[in-house]
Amino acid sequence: MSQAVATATSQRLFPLFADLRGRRVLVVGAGSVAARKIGALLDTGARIRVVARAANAEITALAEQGRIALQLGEFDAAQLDDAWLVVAATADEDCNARVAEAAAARRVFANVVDDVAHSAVQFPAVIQRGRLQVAVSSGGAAPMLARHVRARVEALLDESLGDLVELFERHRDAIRTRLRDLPQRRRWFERVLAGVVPRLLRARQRAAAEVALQDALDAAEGVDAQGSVLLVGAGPGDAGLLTLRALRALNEADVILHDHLVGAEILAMARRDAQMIDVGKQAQGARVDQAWIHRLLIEHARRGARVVRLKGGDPFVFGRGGEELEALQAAGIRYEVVPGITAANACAAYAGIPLTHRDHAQSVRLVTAHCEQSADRLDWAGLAQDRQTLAFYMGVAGLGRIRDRLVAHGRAATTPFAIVENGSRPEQRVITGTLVQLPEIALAHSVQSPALLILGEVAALAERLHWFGAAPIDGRCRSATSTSHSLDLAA
């Protein structure tokens, strides 16, 4: 594959809706493929000129109706002089390449049918609801897939959306005048879209919908301008594990305060114009003052913003969600909590480890032991009992301490463990072994945060039940049995 083709197929295209009214579009070719492209252009108001050696009946008929201009003959680069866009749709690859080359020289966008390397623009698969358009593109790599996605989206969008666009346009100036504050205007739109107006339009009661929208606008001053905070669980990393409520919160947010480990794939699902603030904390790394996070949440909410505090896993499982709610309550800020899939559930599931099992574990404990002080407060005698599963959060920095105290309180040195690193993400890694070798195995395999330690008989099932990513690594193959104690690992 040439470098030019590789670049054309790998880089992201910029989606753009072009206003072609009164502008010249040149189509080179007049067969069935060209006819499809012309059909997509007819309703745009473009001045369509077709150049071809011969034209089929459909294109000839359009010319006779005066809807296009048809010129029979060879393509000439001078025909591009007044064009804004050119479509090359001939069966002659050399001719198509000449069209693309001439267009590039004149800075005219060119679409060459079924030729990604020579195309500066692609024609997307389009869903049309009046003036509302949804375009789907694979960048020319898989047009049939784009059409499949279009068909799926088509089924979700009611025809009445076109009427809704027209309704909002008629009242646009009044809406902007009445609701000058952007967050307040956004919340008003959300209420209208969740209310009776769309339902009336679906029932083809356009006059009633007009009255309902005017009523909502008359009551616009009653829309509360105070902001709010949503504590949202982002799950362990896989964007597919976001809840629908979490996704909706990201799409409605004005400001997003997110943990450092919330991945780019999840952040990309947020509103494009939302303000992103990284307030994350990493073990052994720079600490972010929790009080500063509280101040940010309160300040943005008081300015009228809808704030999302986006946390990895679940906000109420070692996420300091309770502390943040206490600060918000004391400041009189409204809040909601959107639970997330916590790391213990997700990491165990993606590693093929059931946290409870009738034969092996009748209970599960979620534990954090990231520092000496927190470790001193744990009930190690209770944790050392068998027939239970332990899931240690933030435990990478103190694996030697965990091993030493569990063994000292009676947990069998042969108890299986599994360390799940980057759980649910494409780079997930699962490392197994027995308790007595825990810190040595982690050190030998350079385990890094984020990682979750699962300890108990169920961890041994990872070898047989794994299904996601690479097979578990048996750490005992690289670490000699050791009974040394007091080995701590840096995260």
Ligand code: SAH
Contents of the next structure:
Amino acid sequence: MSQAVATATSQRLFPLFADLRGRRVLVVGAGSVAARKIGALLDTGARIRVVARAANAEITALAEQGRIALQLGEFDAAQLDDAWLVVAATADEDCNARVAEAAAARRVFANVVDDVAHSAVQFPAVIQRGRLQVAVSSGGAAPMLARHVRARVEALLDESLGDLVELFERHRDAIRTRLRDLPQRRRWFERVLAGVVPRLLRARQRAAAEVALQDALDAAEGVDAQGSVLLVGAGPGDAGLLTLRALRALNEADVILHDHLVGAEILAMARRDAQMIDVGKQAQGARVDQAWIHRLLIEHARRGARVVRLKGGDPFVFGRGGEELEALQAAGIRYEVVPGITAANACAAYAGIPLTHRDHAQSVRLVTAHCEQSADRLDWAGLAQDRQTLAFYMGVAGLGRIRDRLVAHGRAATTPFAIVENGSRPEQRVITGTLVQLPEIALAHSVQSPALLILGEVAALAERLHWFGAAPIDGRCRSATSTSHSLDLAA
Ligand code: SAH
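Could the form predicted together with the ligand be given as well, to go with the form predicted alone?
Below is the whole assembly, all chains and molecules, this chain first.
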């Protein structure tokens, strides 16, 4: 028995990844089995020489293209002199055994196809994603099982992993320079891998992934420093309307304080081990205790956490974001603000209502009149002027009040409106009508929160320009009977 033959007591193979660039690999045999092995070796940069009595068409073609050297004739041990690796792939078992023995005598690694006993090295089943490779071997004991495992791993690993490897390679030096401390580097990698970069690559957004990685690197120094608060707008509900920056914030957060307006689909995008605090729900229907939220933000940031304060829409549009920043600033906590798509933008877009229009409206006003007190503070005479679009937030409960005051101040009773309920979400409803019937129509269709009222000539365009979800419901047909002008709806 030759030295190359595995002994009965050997337990397991040692996995190695060989750098074959510029190195000679000899393949003995030139049939279909040899062709398969050559295929696996081709783009490793190995200098492949094939020795065989005759070659099949595929191998002959490769030789003609200059990708391999083909030598027709008998195997000769001297051909191993400059080889690092030899593959014996002839149909002749004796010949294969001779190759293996000659290789062993020269300490050249030999692989004999379908002959574990004579193979000093084996070719594993490989899953390849660019330069990332996963090799599977059963040591020759159960090749079918290895193939099965390969297929399962194949399904687990996204195609974009190859891009990810390249991305990290391009920034390798910068990563090492910025993050000299190994545990810190490891934490950074974990964060990046759990974050937006792999996701962007999966979506084939290579340029955005590059920017996100660069950002993560720029933020790297602060990885273990003082905590901070990111005030983040989550948009109106459709997860596709999150900004890339919001997504990244969610992926890097240690603690997330969110409102009830933020949907499950968006929360599901957050880092898995981030602590979630629903500050909407914990208020249990009562008015949210703003001071309690401020305390939570400050406490978590002080103990070093990256806190995300996640709000529906935009944090600076009826989101009390300003008050929170004031509290943070007073406490000396670092903060940033990530804007979001506010309900007026989203509802208008998803209902096919341009907020401004050369023919109908030169300005837009974002308004809230959710209670008598806040309504009293508004400039109704200004709001009642035409050629402007009004977007009322939190208006479901006060539509009667809105109608009465606008009409009293001279806005035409025929001004079109659209109520957008659950804007941008699958269950979106758009209900249209004219100002004079606003509360009655809303009641007839039992409009629920969250809903946004868009009032102005542009609202009539929803009829023609709608594109998302169900067509607008024209409320005028169904509720023309009611004449009450002082009805207030419950939220
Ligand atoms: N900061 C948020 C507004 C918070 S006030 C933003 O910028 O959008 C809450 C009000 O916003 C709701 O009462 C409703 O009028 C409106 N709103 C929020 N999301 C909405 C949605 N998906 N559809 C309709 N209205 C919405």
